[in-house]
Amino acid sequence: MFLKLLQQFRSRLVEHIDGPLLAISLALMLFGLATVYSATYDANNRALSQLLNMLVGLAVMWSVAQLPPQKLMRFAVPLYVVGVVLLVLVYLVGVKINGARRWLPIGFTRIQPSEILKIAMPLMLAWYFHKYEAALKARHFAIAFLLLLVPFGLIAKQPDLGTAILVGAAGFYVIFFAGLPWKVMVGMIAAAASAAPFVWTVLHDYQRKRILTLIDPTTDPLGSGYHIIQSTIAIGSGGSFGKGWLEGTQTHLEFIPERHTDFIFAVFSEERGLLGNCILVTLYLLLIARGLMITANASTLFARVLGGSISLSFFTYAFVNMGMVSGILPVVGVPLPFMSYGGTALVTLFLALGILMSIQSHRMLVKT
């Protein structure tokens, strides 16, 4: 009797969990946990805190995976509306830290509402296109872009360009998978190129400085160029096979800034070298490929565009983070998925994994 109950419990525990997604994310987590420990060697309680964050994230992933996509749709509009309202409140009464107003006080703690939009944005647009699937017209795409621009503008205004890029990319991927015509995309690229001079004038001083520093970081080696210079030194010094775990000199002599969060890739590269980087990139490619496979087998438009957006969002996270750390993109403050230290961002990523697992495990239960 006991063995039968145990078997039922185990079956229930893994019933809606996608094995490949879980295996890949666990491998990334182990790499991340080891690297966070090394990066915070003198304050290794952060590694324990990160482990707790991972456990919370796994619990969130499991809970969301149990919900069929049609139930997830019910959260789309309320979550989007709540997220936008909270962003407006941040603009009005938010806490300002280091020149950025991104946090909203709620008694004993602070929350960052922009994190909500990383999930709420693709959910909302996926629900919107699913609702009008039978008669999609140009005006529906125009309204979708409007729904995207509202939170994007509010987040960029904080200013938080990194999160704005992630939210904007997640929303754009939904619009793309919904059938955005190529002519419109080419027109948008041309318009963006034409608007570049105007965009330059509205950027904050520190944002313009980051772009100029990308071109030549040596112009301000102890200021805005310091991050890029030190991270590229760390990446290069790792060589082919790395210096070994806990042996990174750039890391432990504290030359690398934000080494356990945004610049954790530099720590990993110094310790694991080119071989470790190849393994890490392969894991991300496998994660994205598995997500796109799930997307291709989805039963509804809602599931397809949402799954596609989440899968390519993992690409955006990894590409932007690795690009800024290696000096080919401006520093915008984007974490490396499942690697960087941080609770809210990690839980958001696991929530996204849970949605993919929900799409995969319930695909045969939804009428086409």
Contents of the next structure:
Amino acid sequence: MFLKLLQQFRSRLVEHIDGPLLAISLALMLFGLATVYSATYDANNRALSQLLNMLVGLAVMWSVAQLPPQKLMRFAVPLYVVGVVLLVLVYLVGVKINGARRWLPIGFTRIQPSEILKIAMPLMLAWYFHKYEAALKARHFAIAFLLLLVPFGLIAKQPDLGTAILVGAAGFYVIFFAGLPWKVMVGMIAAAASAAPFVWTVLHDYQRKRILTLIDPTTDPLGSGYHIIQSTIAIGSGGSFGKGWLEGTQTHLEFIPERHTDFIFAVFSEERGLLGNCILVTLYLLLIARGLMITANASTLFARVLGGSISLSFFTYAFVNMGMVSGILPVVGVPLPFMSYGGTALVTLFLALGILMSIQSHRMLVKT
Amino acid sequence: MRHSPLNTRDSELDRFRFRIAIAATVVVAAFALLIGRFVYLQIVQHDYYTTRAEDNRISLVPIAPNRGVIVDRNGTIMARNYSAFTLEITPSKVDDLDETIDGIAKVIEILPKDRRRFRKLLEESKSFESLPIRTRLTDEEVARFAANRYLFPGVEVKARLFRQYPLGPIASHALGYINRINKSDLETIEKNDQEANYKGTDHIGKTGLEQKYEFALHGETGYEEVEIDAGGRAVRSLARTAPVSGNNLTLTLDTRLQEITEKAFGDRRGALVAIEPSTGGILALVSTPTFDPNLFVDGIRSEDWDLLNNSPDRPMVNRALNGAYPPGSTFKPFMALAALELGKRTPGQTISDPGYFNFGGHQFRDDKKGGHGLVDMYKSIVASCDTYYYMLANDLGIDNIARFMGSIGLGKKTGVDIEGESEGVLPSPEWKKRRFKRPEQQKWFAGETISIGIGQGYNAYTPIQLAQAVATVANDGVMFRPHLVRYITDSRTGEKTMIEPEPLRKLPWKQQNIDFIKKAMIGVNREGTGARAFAGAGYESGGKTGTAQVFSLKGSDYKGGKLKQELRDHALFIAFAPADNPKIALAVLVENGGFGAQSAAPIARMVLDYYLLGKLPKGPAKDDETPEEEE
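Just the form predicted alone so far, so send over the form predicted together with the partner chain.
Below is the whole assembly, all chains and molecules, this chain first.
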């Protein structure tokens, strides 16, 4: 009787969990924990607290995986509306920290509404396309872009280019998978290229500086170039096999800034070398591949475009972060998924995993 | 044919899967790009970034070496180092300098002069240097500051080595001094590829031997490898390379002789160079007034600097090397030697001196009214007869004079081991062409040759050139480069490197001519213009008096004592002794001293008395009050 109960509980526990996704994310989390430990053990160690974040994240993932996609759909509009309203409030009455208005004070603490949009954005657009699935016309795409641009603009205005890019990309992936005509895409790329000079003029000084610094970090070795210079030194000096766990001199002598958050990849890379980097990239590739596989087999348009967007979002996070830390992309505040320390970002990632698992687990139910 | 809904759905799914494949391709391509970047950084550029990481991690903290010690020929220490605590501020680490200094002043005494000196250093320095606000802290002051250290970020107590010149102002012009490194010193350091070696050094030789032998004295900077964090804090020491002390200099100079000579000058301005003829080693190099080089060591106070710089006596000028004076009658023995060597005169040839020499419608007068009568070469030197040399100059011609005087080093840098020596003026038609711009000024007039003969006219030589010339005659034509450093002792091996043991050249003079000139110069001190100064010397010496006109008094008698002091003639004297085997040769100059016999010769006597007999003078040399009719 007890055994049966346990078995029931076990099957209930794993029923909607995707094995490969869980395995890959657990592997990434182990790397992440070890790296956070190394990055922070000198002073106040964050590994335990990151472990707690992960447990919370896993619980969120499990919960979301239990919900069929149709139920997720119900959250789309309210979440999006709340998110945008909060962004407007940030714009009007937000707290300014370090020259950026990103936070909204709510009593004892403050929240960052742009974080909500990371999920709400693709959810909203997926819902929208699903709603007009039968007869998708050009105007639907136009409205989708409009729905995308409002929060994107508000976040970029804060300014928070990193989050804006993540939100914008997540939304764009939905539009892409919903079938945005190739012609339009080519046209947009052409338009973007020709608009670049204009964009340059509306960019904030610090954003321009980041781009200039990327082209030549040595122009500002003590200012904005410092991060990139020190992180590339860390990566380069790691060599093939790295300096060994806890042995990174760049890390432990505090040359790497933000070493347990946005620049954690430099720590990892210095201590684990090219071999570690290849394993890490492979893990991300597997994660994305599994996500895309799930997406390819999804039964509804909503599930497909949402799953596709989430899978590619993992790519955006990983690529933008590793690209900036290794000096081929400008420095924008994007964490490395499952590696960087930070509860909110981690919970968002697990939420996304949960959605993918939900899609995978509920595909049969919908189909019949 | 109509599509069935199922078909539409399938083709839509195919299109979607195609887009997934496209996206997957982009993902793979992008990750491949990242891997490419990692390969580039971690394999291709690995060595470079490893070096960069090591550079980040390891800071080389320079350890300044001990500067070499300078001793005289008897081993008396002239320059050494002592260790003392200083309180130093790094201006770049301090927000408000005045506030910080005021704060420090509450803990240890800061005098207004300390503040002024700090200001001056601040103006001259690079901001990342640490600059002393107080030097020579007592142990109690160090302890008091240490207790309050946390109040003053950017302020530190440092143990520093200080240069000290125990003899104070004695031989300061030869020694020179050290002072903080400035921009032009940095260029010198760079030119000599010594940047790395000067990382921990903030003082450098500015003048004299301290400057000339800077790189020998400096030593090799040691390094401590320290692991530092991004904030520049030292985490631990990894390795240490000890500094190598600078090499020591042993001079040819005799500081006791130097001191006696300087005292002999009293408060008169002038110069004396005494040389050992057989080596060229300088025994005394005097320029008065002197200065105390210790004033410069930890940054000279501006009032001291003004005092030294604005004094009409110009104590900072090294007259021995940089003062160019007409040699006056001290020129005559060299003229006579030239005449003998060139066959223009024999010793026995006499002239009749009426007291003047007419040339080109101009009368060149002798000092003695009515003339010296019949004059041969011996008498011309002993009695210093001008007319003899007016005629001789005319017979030799300017080109021969210039060539001969050039061969004994007059009008040329001697190459003494101190920087910035003056050339003086060896007059010749070529010199005049170089010196003047307008054609009418460039022409050499035969009349100009006449006054050259008695050491006047354009003639202008430094005391060291005269000393070298006398030493060369005393040494029978074997010429040495005058030098102050006898040898350099390597601080590591103890190996001694001699400076200039070899003669510069041997002049092709006939020994009988040299002997004759020496005999005539001995005559000067025995029975001539130097006889009074050298009466009862107890050794035989050769000499020659000279007077250089500062102010030309046309057509009137020169009454030295009645003229203003700065318009009085310069007094000169050259000498060598003992006559049979000269151990010392010297040239003395007393600015505005009047007749050479009167003020320069007594100084020479004191120097020779001390050097040859060990006799100590009782006070400064006194002017001989009854000038003879001479020169």
